[in-house]
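Okay, so here's just one chain, in structure tokens, the form predicted alone.
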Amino acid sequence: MKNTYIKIISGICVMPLLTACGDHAETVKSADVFAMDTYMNIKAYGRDAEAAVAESEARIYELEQMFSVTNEASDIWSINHGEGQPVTVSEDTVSVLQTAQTMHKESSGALCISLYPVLCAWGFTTGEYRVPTDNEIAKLLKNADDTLISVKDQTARCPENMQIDLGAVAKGYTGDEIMEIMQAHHINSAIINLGGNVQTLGGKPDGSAWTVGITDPFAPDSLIGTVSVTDKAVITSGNYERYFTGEDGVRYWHILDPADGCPADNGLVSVTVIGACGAECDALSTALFVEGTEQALQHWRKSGGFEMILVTSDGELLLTEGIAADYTAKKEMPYRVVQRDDES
């Protein structure tokens, strides 16, 4: 059965800028995956590279079956037909879950991961596209209510009618527990692509900073930029990723505002964010997304931990100071670099 991920990112891409020379050419490794319904890339430099993107290879697959929403043997999939009884998951499971109930929490409820029965309605899940009626989702909103999830030792539960998806973030954890096994293989340069998420692993073989491009909303086939980093997650959430055009005339995205279940339509086009952690910045993409342009700017100065790059639905770029000096403009853009002290 196919295994189905909500969240395809496409935003982000790997600028192909190495020169490996010497040791570095006989020891890279680099695998290309097809997982969690999107394409990936691994790649390692090192003497144990060979292994461990083997090993990460493996792991991508397992967390793939853990968290499918269509396979019967995963962990959501429990999780969801339990009836409302608690049901034993997996340690993954449990800190992918802790990590959404937190970034609920903490974005006062703009990432809920309990909507999964409205994006099945939408036709986000299938393909098969339609605008659902008001009365539709309101009915299934009803059950839409990330407070009722019960995480407990190593048990999970969710009301009868309520469904999950982890799509906001199984690729960001996934992304962290690869960088594990670099770590555990000794490797000091590593850079992954999984389906948009980017992360690295120190820098490159030079000891220069890695080259991430960041998608122009507005022109998917180009860059509005590219930002450096080292040690970093990049991960984007866009309106432009996956979305249709209804008999209206209206393009409607999968990324749905818990608020109303409709496509969240809140100022923002493109949300960057660069951090330590994958599965924080899968999460936080999406949650300030949902938030909008203020709200987000409000979540970053109070939360911190992290660096942003807006794209303004009337075409405006927002930097954050931490990341303004290492992004290079590719398109020209109105665009404003955002103090943390700075309420204007």
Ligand code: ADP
Given for the second form:
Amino acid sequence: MKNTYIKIISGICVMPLLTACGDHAETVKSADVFAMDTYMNIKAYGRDAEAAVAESEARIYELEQMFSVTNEASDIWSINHGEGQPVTVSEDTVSVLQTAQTMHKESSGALCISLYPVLCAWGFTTGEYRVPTDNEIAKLLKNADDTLISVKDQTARCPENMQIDLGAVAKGYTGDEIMEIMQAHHINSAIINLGGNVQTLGGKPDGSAWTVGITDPFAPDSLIGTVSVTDKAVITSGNYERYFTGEDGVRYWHILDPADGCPADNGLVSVTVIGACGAECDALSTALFVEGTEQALQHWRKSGGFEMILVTSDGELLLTEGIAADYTAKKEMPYRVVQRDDES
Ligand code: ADP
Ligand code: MG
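Just the form predicted alone so far, so send over the form predicted in complex with the named molecule.
What follows is the whole complex; the chain from before opens it.
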């Protein structure tokens, strides 16, 4: 019902813009979408913006249907209910599973898509939050092991008592797919926001960089700063995005540490990853959040291709050297620029 309503109101806003040449009518098209359990916005500038945005919307719903953990027609449902047998899945599902498998290895297991039963025990999947007992978590964790997921040709399988979810990676992959659609429609300027995952194509229509806000994890209605980007994904995982406060007064959030099945609390309250590939940045943002400050910095030093904005639980801002010049502070807070060859 909610979905249908939002699809109907989805921002049909086509506005002619004057171009330098005058005779070409450029258009901006923007659409609001509710999918993958979050609010999304897609905005494109160009002669074919309307078709590009319509195709992007359709693609979002198609991918939502494939990746949903609760829709019985989804690939993920088929894998989770495949009783240990390989099931045929789409190329998209194969690709997202491969990204997750690579990141599982690169993060020494911090990204673990087979934690789904543990997430359910905490109520993060339904909103019926509770703190599970240590015993309950220990039993469920025994079945969480991404190395037992196999992806081969067009099939995927996981062991009978395992369940997976793509919450940590699906939106990033979706962003990449939308960028491809935009390019196919010769759009040179687009920005999308998939529930906090921002992805940009080119710069603004005037050629300047896009400005993307970085949420203050300690006051999520405000920003700690902004970052200027072109052709980049800016993807954040934070402890403020989905959480509840237990009867013990403790805050419990939705990113779990596979080491103990509890909310990951390794020194970070927010991790923003900036890079070219949405799927990779999304997988990384969750993995680095779990890894914690020191391991995240080591991970960045040994890999190339992305930059990070970290906020530590004691209120320090860490910027990696490749993004520092593009960051504008909106709030005063202690900060440090991390160099690649600085081992401190
Ligand atoms: P968000 O979806 O809020 O933008 P993330 O990309 O970090 O943030 O994904 C968080 C989601 O990933 C959780 O809601 C859950 O579905 C799943 N998840 C939680 N912990 C892990 C983990 N350690 N590895 C993989 N997926 C996880
Ligand atoms: Mg993520």
